[in-house]
Partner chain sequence: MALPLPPGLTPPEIAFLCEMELVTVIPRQRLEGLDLLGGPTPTLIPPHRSNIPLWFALLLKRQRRANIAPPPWLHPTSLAAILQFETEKSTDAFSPPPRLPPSADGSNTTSPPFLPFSVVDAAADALPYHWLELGEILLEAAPDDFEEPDQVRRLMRDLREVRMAKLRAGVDVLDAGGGFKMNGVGGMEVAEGRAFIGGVIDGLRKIGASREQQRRDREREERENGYTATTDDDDDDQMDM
Amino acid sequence: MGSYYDIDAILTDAQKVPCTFELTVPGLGYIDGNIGGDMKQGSKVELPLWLGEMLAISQNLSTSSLVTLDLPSALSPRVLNALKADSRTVDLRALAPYFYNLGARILELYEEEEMVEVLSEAFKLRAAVIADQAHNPRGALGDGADFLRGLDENERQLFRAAHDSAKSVRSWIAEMTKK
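Can I get the structure for only this chain, the form predicted alone?
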């Protein structure tokens, strides 16, 4: 988890995750669109990650948690299989703007070794393509444009850093050749 003032951490924690209520909660039906009603046991709702996590780890007197936090669709087995097949073709931004941050937060709550491996490999493969696109002056045009639109926020920051450094090196070399 990032700093209290880290906007990326705040936006990551605001992403919705599916939760299943394990108990009936009186008067909480408005979350599910049932104004004035109760939240019934077994109801599935999407809550912000920060709230779902707090409700999942809280316990009542009978030692059962209020909700069960389910894996978000952005980290479903279908998405993980697509990342294993060819991570470059997956539009991570459409799944979750802070995809890798969401994955890291979920992995704080679950022990999913396969997910760790898949996300790590996907980031490594995509980082190589990002670096290639950033160093190519025409990388953001043509074929690379669709790929760049699908980058999550971490990858966009990586692209900007690689692009700016390549641009700085080119201008430095041009300046050195003039002397």
Contents of the next structure:
Amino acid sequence: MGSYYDIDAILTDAQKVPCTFELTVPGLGYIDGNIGGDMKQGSKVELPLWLGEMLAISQNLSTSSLVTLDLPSALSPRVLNALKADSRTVDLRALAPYFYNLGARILELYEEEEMVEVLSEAFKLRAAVIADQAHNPRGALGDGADFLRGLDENERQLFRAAHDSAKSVRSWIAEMTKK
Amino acid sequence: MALPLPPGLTPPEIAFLCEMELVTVIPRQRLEGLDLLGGPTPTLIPPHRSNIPLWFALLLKRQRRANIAPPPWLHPTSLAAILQFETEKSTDAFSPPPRLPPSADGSNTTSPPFLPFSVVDAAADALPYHWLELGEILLEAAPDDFEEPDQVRRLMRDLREVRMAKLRAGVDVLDAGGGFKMNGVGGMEVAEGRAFIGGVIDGLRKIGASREQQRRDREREERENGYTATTDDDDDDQMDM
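Previous: the form predicted alone; requested now: the form predicted together with its partner chain:
In what comes next, the whole complex appears, and the chain from above leads the way.
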């Protein structure tokens, strides 16, 4: 995985995932807005990924784990179906700013062969559009604006990379002509 | 931590490497051969044509001591033919690179810029590795040596657009561990596509990391249970790490 100081990895881990408490925890009600109360068994809470993961996989003295991790809404079957149908129209940024990183982290915990396929295909298809937009000087302003707004953080870096490399070649040519 | 520069060469660095390509000049003044670190240059006797490195040719051109003869593939008709080939005949692949000269023992390890792909008697029907850089530099430094510089410039731009579109379309066949055939692609085009293609492969690898891990675990289990994995898979494992 990424470096300890990788901001993107930290922000990925900070994304919320739905968790269900399997045990009643005294005094933990403040997470759910119930200050001073207990966390009831079976209550659903949104926890950051790092915390939810820790609690879900840690096996304490009793055999059951403290919480179960549910699939975040960003990776629900509804979203995957939309990606399968036409990945270019999905606003990934609204679903999760680090959509693909979140997907990769969830895939570490769940075995979802199909999700890998869907995410890879969507990433590839969208990458082709990103490349076209990055080389189109009016891309960020014209009709591509909606698509570009829906890019997740990975795709934004991709857009920047494609745009910058095209720009550096153009500026080399321009600089040579100036001399 | 990360280096401030992105991996790979920047366009000015590629143009610098391109200046080692041999080009043909028609000298206007006599110049004795020079013993340079890169090897001796031929004695320039007008009006005999000689092949000298591009940087030297540019210097002489700037001092009006020589004219540069553009390589045959920079002629409008050959550029138009290559453009037609790229757009009509091979719509997904790049036009093939120039053929390597035959070598005595069959093991030719010489690569551009040490092959004379841009001298006046080079092949006219193929774009060499440094085609984009060399073309731009020559059009800039010696437009008066071209018969129709504007048309060459237009064709170069068309070719570049067509080829960059192909490079981008190649994303469809990319895979986390797969290869990508880019025969005939130029140095500057590699520089332009590197960041994007590398980014796509990195992203795919990240998404597929869990599947890869499972596959590896399964194989290890199989091996421990007595099944012998084929040596092929072993190689794969080494590569992926």
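Keep in mind that what you see is a predicted model, and the values were worked out from it rather than measured. Rigid core (definition): largest C-alpha set, two forms, superposition within 1.5 Å. Residue numbers count along the first chain shown, from 1.
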Fill in: residue 171 C-alpha shift between these two forms of 2 Å or more, rigid core reference
yes
